[in-house]
Amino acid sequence: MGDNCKDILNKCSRCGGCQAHCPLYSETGRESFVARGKIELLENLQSGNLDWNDSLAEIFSTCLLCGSCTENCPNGVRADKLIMSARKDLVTARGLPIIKRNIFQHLLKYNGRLNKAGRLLSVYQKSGLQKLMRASGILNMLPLDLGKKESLLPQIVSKSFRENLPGLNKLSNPRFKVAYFTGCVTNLVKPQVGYSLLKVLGANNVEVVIPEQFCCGIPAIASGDIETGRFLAEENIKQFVNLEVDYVIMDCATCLSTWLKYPELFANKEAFDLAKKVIDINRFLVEILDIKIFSKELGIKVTYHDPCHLKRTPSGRSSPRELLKRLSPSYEFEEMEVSDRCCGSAGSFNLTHYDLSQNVAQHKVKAILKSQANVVASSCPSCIMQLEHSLKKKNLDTPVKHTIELVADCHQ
């Protein structure tokens, strides 16, 4: 652990205060699940009066990375940091667990290998297989809770959103050229995403290039292997620095909020110059072309929900806000409940953790109820799905969709 999170450690006064912000301590009461209770184990660990070991190595995996702790400690903890940090340390001292290593460095690596994996997922639901498996319940006999695990699984595209792409238009006179970084959710999951996002876009005279691109590194880094979230991290910027291009337009909280510290691993001239270009696709509607959107009368009253890694950017909060109301008559904008509360889904936290995020989901599902809303919006994929499953398990339709989805059934 380097000397400034040492630095962040000793901030720490024990006060307490982390535990009313921590969606985990609500759900379990355990102390070592919260902020402090880590801090007390990490200097444990730095002092030598503790060793790595398998609950430890349980203990801070069990955290969201959701910030809530962070952005309420009145001595400025950067807890987020440090559990980042201890989990580098933890691969370093244990390795990773095999199956996310061969993720992290035999499939986010290469695309074609990713994209033959969504494809042979493809095959598996729509041949009937996944139905059978289900149906059958052998996948709830298999070990690890691979039968709730594979519940998770949204339904997957045969080609890939960048695979299929149609033709990109040059436009003479743009009002401004931007670069698109689709993100790994948007490609295999969710193109519709990326499908109304051209489509706003285009319909509002803004130039799209798509160049090569690889996942954005943060499941590789959330889990503590650097080496390979700074080799991801690298290609990216190989592969968007010589772009002539006035933003990097992103739809995804979570890809957003990792370019955005692309210079925490590279600290040179290209990582900043990037993240200088960064944009969330909310924040550009509203704050650069400043979008007027001329909707039908509809009235379909429609929610939102914070993606953690999108609120503590710049005009995170407001501008998916303002983008809402902006869709009125079409889209009627109410507030719910606990809107900045973590979903629980946290990348892959859902899968490592099933029964704890679908817990942690409940409180979002009871605040959608409430609102009584027609659709969920959020600027999240991976909230999106997390969100979608965790309706589905209440025998509930709510539609989530992203933002820029309802904008583009605004454009005729």
Second form
Amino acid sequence: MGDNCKDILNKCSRCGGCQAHCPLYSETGRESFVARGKIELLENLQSGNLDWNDSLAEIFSTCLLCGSCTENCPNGVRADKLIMSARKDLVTARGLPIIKRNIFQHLLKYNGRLNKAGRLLSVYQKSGLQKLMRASGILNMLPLDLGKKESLLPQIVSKSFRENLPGLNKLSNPRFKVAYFTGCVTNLVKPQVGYSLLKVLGANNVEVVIPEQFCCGIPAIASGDIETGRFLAEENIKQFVNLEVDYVIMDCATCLSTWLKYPELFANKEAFDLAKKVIDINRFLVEILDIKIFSKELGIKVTYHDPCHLKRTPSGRSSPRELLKRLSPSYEFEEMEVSDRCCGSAGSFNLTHYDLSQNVAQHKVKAILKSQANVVASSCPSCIMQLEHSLKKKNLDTPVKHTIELVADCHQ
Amino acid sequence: MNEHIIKKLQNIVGKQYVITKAEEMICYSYDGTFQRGLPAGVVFPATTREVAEIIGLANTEKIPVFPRGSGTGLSGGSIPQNGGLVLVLNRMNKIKEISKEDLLAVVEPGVITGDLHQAVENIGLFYPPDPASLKTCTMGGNIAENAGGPRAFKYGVTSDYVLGLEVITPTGEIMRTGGRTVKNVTGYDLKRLMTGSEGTLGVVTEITVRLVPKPKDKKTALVIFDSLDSAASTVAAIVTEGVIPATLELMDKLTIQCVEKNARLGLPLDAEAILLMEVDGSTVQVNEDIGIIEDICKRNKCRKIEIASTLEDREKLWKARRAVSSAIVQLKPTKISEDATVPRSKIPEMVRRLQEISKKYNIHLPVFGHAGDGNLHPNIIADKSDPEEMERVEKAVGEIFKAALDLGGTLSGEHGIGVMKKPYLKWEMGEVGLSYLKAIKNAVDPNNILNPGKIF
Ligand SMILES: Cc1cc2nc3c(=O)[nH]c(=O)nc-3n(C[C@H](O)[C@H](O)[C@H](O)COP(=O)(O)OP(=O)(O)OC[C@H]3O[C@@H](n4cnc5c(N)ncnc54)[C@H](O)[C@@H]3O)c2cc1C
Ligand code: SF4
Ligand code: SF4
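Now show me the form predicted in complex with its partner chain; what you just gave was the form predicted alone.
Every chain and every other molecule in the complex is listed next, the one we just looked at coming first.
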């Protein structure tokens, strides 16, 4: 653990304030699930009272990294950062769990090879994913019955979004030139988000280039495998740094927040320069383009879920809402209760801790129902997948869409 | 802990509600202080009956039991001493009843205080006790510590609202005391004895509290003073002229500087004191009160007064007060919250003594607290990893207590004695008082099962 983390650790007064904000504490009522308990354990690890073991590995894997504790801590303790760093220490001390090692090494390997071949991540394509899952015994290791596992596995499209597209939509006299980082979920599971984004930007005279790119690295980083994370970050920086663009656009809140952390992984000029250009699509449309949307009167009631990774970035709460309001009278925005509460998806957390994750999501389902919305909007493809699953589980067919999909609908 | 006892506990509450793994138990070794103590087991009962069975078992087997709500205590009250069983009451978190007619609420001990506030305010009622930890702490913990809060000046503390309790005695029997009436003089007032007993005389399993109608209106004033004395004479004048603000918070110079440095709210760095006051009641009353306050502040040569009515504007004024906690720990990481309390008239003298103590021991000692009730909350800001400094801190704490007692005050206004203030109890209570306390404890808890090692 670095000095920086020790300082953060020292600041925690054990006031317990985080209990009121931690979605996992509110489900379980157990101290080991909340920041305060984990910080006490870290102090015990630090002083040599404890060594990393299975129980600690499980405790530290049980956190959504939603940052709610950090945002509300009266002492400014960045608990999510500490937990992330603890996972790194855990990996150093004990290596990655087999399940994750398999996934990340495939990520790395295939990325590297496919990079040359000019195609990406075939490992995540239908046959590849299944093969990987089977070969690595991952499915057997998850504490779920087979039906649940299958229903949670993302439905991978047969041809990825990026494969289907030319790398550039050249415009003669564009207002802006942007690069688009698609993220894995848009690329492989939700290509309609990508098409919507291109449609809206094209209609608004923005030139888009889609360079070669890799997974942003968050699955590895969040699991403590910083090395893989760095590798992926470095490759991404290489691909984007020399592009002559005004902005780097993201539709995935999680990728966005990872890119914003690249300078923490590499304190070099490239990482800093790029982090300055990175912008969420909602904010780009509202603040940069100041988009006007002329829509017809449909009066579809839409509510919004704040992705944890977007709400704490600049304008991360306001711009998606502003965007939705500009869709009136096609869509009428209605704030739901607990709109900024974590949906419980948190990367692979919904696979490794299925029941807990679903319990967290049920608060959202209730709020969505209460809002009587016809459609739920959000700005992170992972949150969208989680909400879709949890709604379906309650036999509800309320669609969950990316804000950009709704904007695209209003562009005829 | 012995296998067969663990089995029995599991039989009472269910297997998943007993913790014996070392790593998970470490998470029950602390509260809001820097005290620590490891349990030998942690158990989470869901009903009164389960609590009674656990205590019965503990009494037979002579296992100490340490009740715990949310573990936000500031005197080490819930911390285990040499093993024993931590009894966490947060699964018992139902609000059982809110009666508009009888103006009362019946709750289980694990209900979060802030949740009760919301539930009663939704229907136009009001539960005044408002410890700053209200989003986290439990009603059971509030009863056990007799918690207060900023509103105590006008509305009183927890014990002023307790109508009735259901308690598991240290030998595992179920007892009810008090009831649903404001008047009740049948027998000793055991509910009062239980309130503030810090989990040493019984485990509270059901609480009936009195409610009042929710005040219709509120106004807030933030007033800046060039001298501590004029702030103090303002407080005195407000009280003598018959205005009782719902809150009357004082921030001293060091606190103001910390807040301004961190939160940049435009507070003047050279001011000696800030008073934050809130009046509530009917609109007519609120307007009249705030007028009187404004007048008094001006007469006492305040530098500046800001008054806010809307929720939004009031929140702006509160920002300074809410920023205190995080601001002062930027000085150094360890915060030791004291709550020695003095009679209102002695506030200026107490603040002066605190400043002397701060100088003498070379420690940071920002003062911000409830000026209305003399509960000043001197906070020592130190670094617990510096043993030399912590030694000075300990001496300073002793002197703070002495100063408070000298001025006719008390060791603790609201946090309780726990383990932190044990050594000083005799100063305030004397030998006779102390043996009286012990006699009561021995009589009801002959095996010293419930929260041993606390208070005395
Ligand atoms: C940031 C912060 C601000 C605070 N502000 C205030 C304030 O303004 N005013 C104030 O008064 N206090 C304040 N406190 C102190 C603390 O929150 C209160 O003492 C509160 O009442 C403790 O509640 P808890 O549920 O956390 O109890 P715990 O800390 O878990 O326990 C406290 C004591 O109560 C006993 N106990 C708990 N539940 C039961 C039960 N059901 N039956 C019997 N005994 C029980 C425990 O054994 C222990 O002795 C503050 C604390 C923090 C960290
Ligand atoms: S992390 Fe922050 S909120 Fe949680 S116990 Fe520590 S200081 Fe309090
Ligand atoms: S990051 Fe979220 S889940 Fe993790 S401890 Fe903080 S509030 Fe809880």
